[in-house]
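The chain below stands alone and is given in structure tokens; this is the form predicted on its own.
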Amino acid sequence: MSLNIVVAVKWVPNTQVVNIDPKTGTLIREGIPSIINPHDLNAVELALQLKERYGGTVTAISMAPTSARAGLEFIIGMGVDRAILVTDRVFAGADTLATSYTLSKAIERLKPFDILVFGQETIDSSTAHIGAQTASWLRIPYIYYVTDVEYLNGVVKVKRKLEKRIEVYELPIPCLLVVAMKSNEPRSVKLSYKLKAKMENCIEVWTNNELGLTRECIGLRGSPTRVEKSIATPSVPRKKQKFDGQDVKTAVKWLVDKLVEEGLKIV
């Protein structure tokens, strides 16, 4: 039996500093370059390994602005068969609850599916909620921190790594697997695969016209989470002090003395 695998990816700002709109409490994306969430690439790699081992197809899905097409072309270049871009202005401003609801409704359109694969968390929020919430909307079993997967006769056997132990579980399909970050090395893009994304129209765009979701359940309207106040990144002024000598021992002593002046305690 071949597997129908769906992998979810997120298009995230490529920055460690995020700015919040004070009126809506949502992320400001304008002017910031974006990338596929790095931890989702671990999910893509695991999905492709399952396809190679057991046969089947891998479909990527992302709820994102239209600019995310570039990211979906990238993972098709890794070997994903096709991609679904779920995009509509009414989806904007969604928290994890509204996002997982929208994703679950889009994934339902891909039935029958066998295994859903998600990354552990995203670099722009790190909530690690989407996998569990999507599985709950779909009413299927899920497990986090997955590092290895085997499939036999409708049962998925997974290993997951916790801080001090390895655990083994069996889940019936369909199920959702959340892949542990840095658990594998995502493969490189092949030019022939990336050309496929350009020439074979492998990316479908679904708006709310296709999904038909109630406005009160999606986007900002469907998001109970509110950002009351964002935490500003502190500015650390530089001392701009420079050692002008050349002797290494003297330089080390000068540096240590300066650190002691700043409160460093030497034991």
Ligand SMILES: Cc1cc2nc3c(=O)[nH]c(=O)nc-3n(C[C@H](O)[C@H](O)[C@H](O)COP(=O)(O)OP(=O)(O)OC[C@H]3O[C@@H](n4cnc5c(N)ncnc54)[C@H](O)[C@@H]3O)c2cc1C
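Everything numeric in this text was worked out from a predicted model, so none of it was measured. C-alpha atoms forming the largest set that superposes within 1.5 Å between two forms make up the rigid core. Positions refer to the first chain, counted from 1. What changes on going to the form predicted together with the ligand:
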Given for the second form:
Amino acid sequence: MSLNIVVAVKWVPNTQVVNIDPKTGTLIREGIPSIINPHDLNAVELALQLKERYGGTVTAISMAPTSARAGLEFIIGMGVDRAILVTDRVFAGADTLATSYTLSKAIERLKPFDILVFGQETIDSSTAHIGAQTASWLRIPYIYYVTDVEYLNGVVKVKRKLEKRIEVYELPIPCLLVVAMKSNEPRSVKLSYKLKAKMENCIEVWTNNELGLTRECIGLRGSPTRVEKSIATPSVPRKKQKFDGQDVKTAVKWLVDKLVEEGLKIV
Ligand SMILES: Cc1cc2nc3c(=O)[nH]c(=O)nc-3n(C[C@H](O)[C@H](O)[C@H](O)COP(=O)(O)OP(=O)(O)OC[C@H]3O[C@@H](n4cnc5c(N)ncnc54)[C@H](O)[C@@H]3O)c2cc1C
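Okay, that was the form predicted on its own. Show me the form predicted together with the ligand next.
The next block holds the full complex; its first chain is the one shown before.
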């Protein structure tokens, strides 16, 4: 049996180069390039490994503005067969509830699917909610922190890595796997695959005309989350005191005395 694998990828601003405007407290997005969420590359790698081992197809799905087409071309360059860009102005302003609802409705259109593969979290919002919420909308089992997967006769056997132990679970298909960050080495892009994305039109665009979702459940209207205070850079008050001596022992005593003055309790 070949597997119908779906992998979810998010198009995110590269937060490693994002700064915060100290006056408005908002992200300065101008000139910031977007990338595929780095942890989603681990999800793509796992999906491709499953296809190589058990046969089948890998379809990538992303809810994003149209600029995400570049990211999906990148993913096809890694070897994904098909990509769906879910994009429409009515999806804008979605919190995790509306995002996972929209994704689940789009994924339902890809039925029959066997294994959904999600990244652990994103670098721009990092709630790590979307995998669990999407599985809940679809009423399928899910598991987080997956590092290894085997498949046999309709059952997926996964290893997941917790802080001090490895757990092994079996899930019936269809199921959703959330891949542990850095659990594999994402492969590089092949130019021939990228050309395929351009030549064969492997990216399909689905708007709400295709999904037909009611406005109360999507975008800003379907999002109960309200951010009460915008992001702020914490100010770290410093007393700027400096030890002027040379001797290490005296320096340590000086430092400990200062900390005790500030309220440090030595037990
Ligand atoms: C407190 C808070 C309030 C927020 N309020 C708002 C708001 O009012 N308006 C607003 O616009 N946004 C808001 N957001 C951002 C919004 O919730 C997220 O952008 C979105 O729901 C995805 O969540 P995430 O990035 O945390 O995904 P995570 O749960 O961290 O992502 C896990 C995985 O899910 C998949 N995934 C996530 N998003 C997508 C996607 N779009 N397409 C495909 N796969 C995906 C990826 O595989 C990803 O690795 C808020 C976020 C927070 C933390």
